[in-house]
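Below you'll find only one chain, the form predicted alone, shown as structure tokens.
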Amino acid sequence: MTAVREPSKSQTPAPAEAKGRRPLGRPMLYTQYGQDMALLNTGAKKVAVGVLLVVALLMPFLLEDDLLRLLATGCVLAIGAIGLNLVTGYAGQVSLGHAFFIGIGAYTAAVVSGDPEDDRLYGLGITFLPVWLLAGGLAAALVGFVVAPLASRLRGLYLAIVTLGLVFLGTHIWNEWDAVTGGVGVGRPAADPVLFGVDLSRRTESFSADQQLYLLMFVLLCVFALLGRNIARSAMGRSFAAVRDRDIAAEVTGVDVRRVKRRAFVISGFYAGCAGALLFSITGYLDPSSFGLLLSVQFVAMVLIGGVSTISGSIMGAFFIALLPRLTRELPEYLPFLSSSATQTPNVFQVETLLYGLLIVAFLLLEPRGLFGLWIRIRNYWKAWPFSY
């Protein structure tokens, strides 16, 4: 009688758990801990980012060269919203500075691209981008490493002011330093996007401008996005959510809240230099009045409407608010009485700034989650469709 061979260990197949894999059938079955913690955990988030990154690389192709300098101004809100966000959001601590740290990066960057011949601005000369997009958010970033010990020791609505005065206090020095603003109502040229010797301000004879702008600033867009999730979800992301639900409980268990606090603004710092720096190199002009308090008020609305504690959301919000002045534009063909005037009363100018606060209001009191949080409602209602729960 022939013997039946039991296989080997080595020739049994090892089951789908034991190699990483979800066992088939079960695709929302995680069996190790690095499947759930995965940048895109599913399948349908892997197929959605490919198809938003098809969709946002074909849009030179498809838009005209407007509406494609409009999208490069949400990249580069987004990235200083997505600073915000991890300040606020995910670190818990109020700021309405965010317009101080702007202007830092994009005269920063305005100083080492300048040029140094011209005796009436200081200017280094260096066109080259990583040089000055770097300077400008090292140097926002040093000016929040100066400001977090004193904020660290505040909280709530006192912290709020603090920031609002840095806004007040960076108004007075770029209208007075004119050597590095070039003054009230004369201004200064903004860093020139020079990269690997071709500037992309410039026509090409392939692509435009505004063709060149946009996909830089996309890429740009997706790097930052990029690091401010893996930010959020490291061991630093859970230390900011510690100190922002309850500070005094997360020192007891051994985080400490002030380095918390202090790398909080430094990341906000360097995002929101890095977002200054880029954000006038669209225009190509600088003017101190650029950087006041409206300009905060519109990052903490692209941060509420986006959805507070999100990546996605503060790139929602950012788009939104980008797009908003396209669609207020629009409004005297409509409203009569609206004039497309700032010297006449009521304009365009003055709705778009009323429709910020209304809608933050709004927001706030029907979803606070914002944008990202009406996404998750249509997104839950079609995995359960066609029931209701």
Second form
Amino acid sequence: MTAVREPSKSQTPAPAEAKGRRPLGRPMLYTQYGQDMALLNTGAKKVAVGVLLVVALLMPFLLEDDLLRLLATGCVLAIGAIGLNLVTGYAGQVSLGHAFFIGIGAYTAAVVSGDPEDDRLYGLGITFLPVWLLAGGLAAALVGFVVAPLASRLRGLYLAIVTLGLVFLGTHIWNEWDAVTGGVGVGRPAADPVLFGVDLSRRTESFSADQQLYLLMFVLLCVFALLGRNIARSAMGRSFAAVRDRDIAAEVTGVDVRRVKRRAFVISGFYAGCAGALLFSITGYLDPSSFGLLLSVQFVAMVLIGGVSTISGSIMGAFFIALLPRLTRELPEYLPFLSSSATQTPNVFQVETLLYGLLIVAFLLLEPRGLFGLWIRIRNYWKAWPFSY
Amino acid sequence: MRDVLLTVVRGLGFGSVYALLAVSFVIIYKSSKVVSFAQPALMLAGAVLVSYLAGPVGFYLAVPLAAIAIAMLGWGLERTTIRPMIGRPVFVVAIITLGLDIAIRVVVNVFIGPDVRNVGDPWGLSTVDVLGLPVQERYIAMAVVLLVVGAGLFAFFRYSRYGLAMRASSLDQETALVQGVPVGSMTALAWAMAAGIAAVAGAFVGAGGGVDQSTWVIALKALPAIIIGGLDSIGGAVVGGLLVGLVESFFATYQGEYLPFLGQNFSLVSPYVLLLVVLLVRPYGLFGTREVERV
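Mind pulling up the form predicted together with its partner chain next to the form predicted alone we just looked at?
Expanding to the full complex; the earlier chain stays at the top.
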């Protein structure tokens, strides 16, 4: 006969004075749930994020303008990729319709900021950046709200095909609604990034246009990434994951599946709308043909190459896709049979498209967790060093 | 009345091609529970191969040759990229096929070149009188091909050993494996068959007008067809394909007159509108099997 064991003292909750403090020299020891869930839950993360921020802020003074423009585009694509990752990666609702939401954001922002004097195109003449940014985001979020009931009726590949249909319908609308889009081949000027009276897309006394745009997009990316990370690590993110992993089980345990799916689409739509609004203010011009299936596939590629259901992975994937064209432009130097002109057959544009396809396949086959997974492998190698596991 | 009949004939003609494409999607779906987004590339590859072979050996021999070659390609794709993914989420496999589609199309586009390529079909746009109606010969050819392929598939699945094995492995892979069915080979066979059928469909998509670099979009019209018919029903795919063809044809004839506010070329996206309407009413399509869900 063994006596019933009394609950030992050590299992009672830690005293309140330990709150918030982590013991020094024990990096893996978490005494409270909150510490484990913290935004920067390890010392290494704090250092790395700090260094990255400093480097990113120094970029405008180190790099040429054309590279900065590319990085600014990367920041905006990252915002869109985070949005897609929230709905597809975290909440598991496969969406091939991201290009549609991007388009809604881009055109709403262009209309809000457009010239009211122009009798060919609609325009409200409000060029203040936060106004058209929010308008673009909210318009796309509204469409996400309208589309979400489809997701609660359909699942998996059915949903993927329906969202694919949305892209085709969207392309048709953009092609035909000349008063908003300017029509095929004509296009319209995109939203003007004006902040407190300064047009950021024109050079000022102290900064060039690309430096200003890069800084703007970088700050916005930080805001959206922080927001995304907070969504992912809060109750909402956990309900997303529950719905992704088994929606019926989630429903049984008290998650309102319909509401979660609706939220996921609304949030993703908002991110996509904002990204769309910003994306074309870098080039200053947008054409209806930009919002085809290829754009959706590019966003899916960013999420998959970067890492499914990770915010930092989305950012890595977005920069990878944004820099890929530039990298392939360098190829003809090393591979002389490649041509950099679009009219000859083995040319860099074909290589670029081929790479999109092959990289998606290769990453999914070999490293399903994407670039983020590669990082995890490297990190684990050094964590366990000198042992192999 | 004449207009209506001609619209119906055109709808059934193109509908037959969509039906063929839809059947190729369904065969893959039944074997590996994946919607293969690589079908557009395989279709285009088939059409281009026919356009190159039709000169030396003639159209009628070029189509089966191209179908066999593309079937080999489909088999190779299954062995190299789909087989390693068994047990992984279907969404991931679907995205792999999307990547394959992009990569294959780059190669195929090199062989198409910037212009329209004639597939070398003997019909062109010539017509024949059927009960006083000038019916384009290519529509008749499309319908005949659908009938031949459909009958062949029916016989294959109903009477042949391999057809039985494929049906068994799509019903329950593990049980089929236990009964001695080589499930892996059956999946590869399904991919080969689907690729071959897509290639045949490609040849007939090009009949009359030829193919160019944007023709691949036509294959995606089979997606509304399979969704309407239900992803796992070959008969449903045929009905869905014909329905999509009819809807598109009627919109092409009458929408400019009666619903002009929808804009030009609305017929091209009308299948997707049909898709949304059908799915909102019946989430598993008209003929699809309702999934039984367990936690």
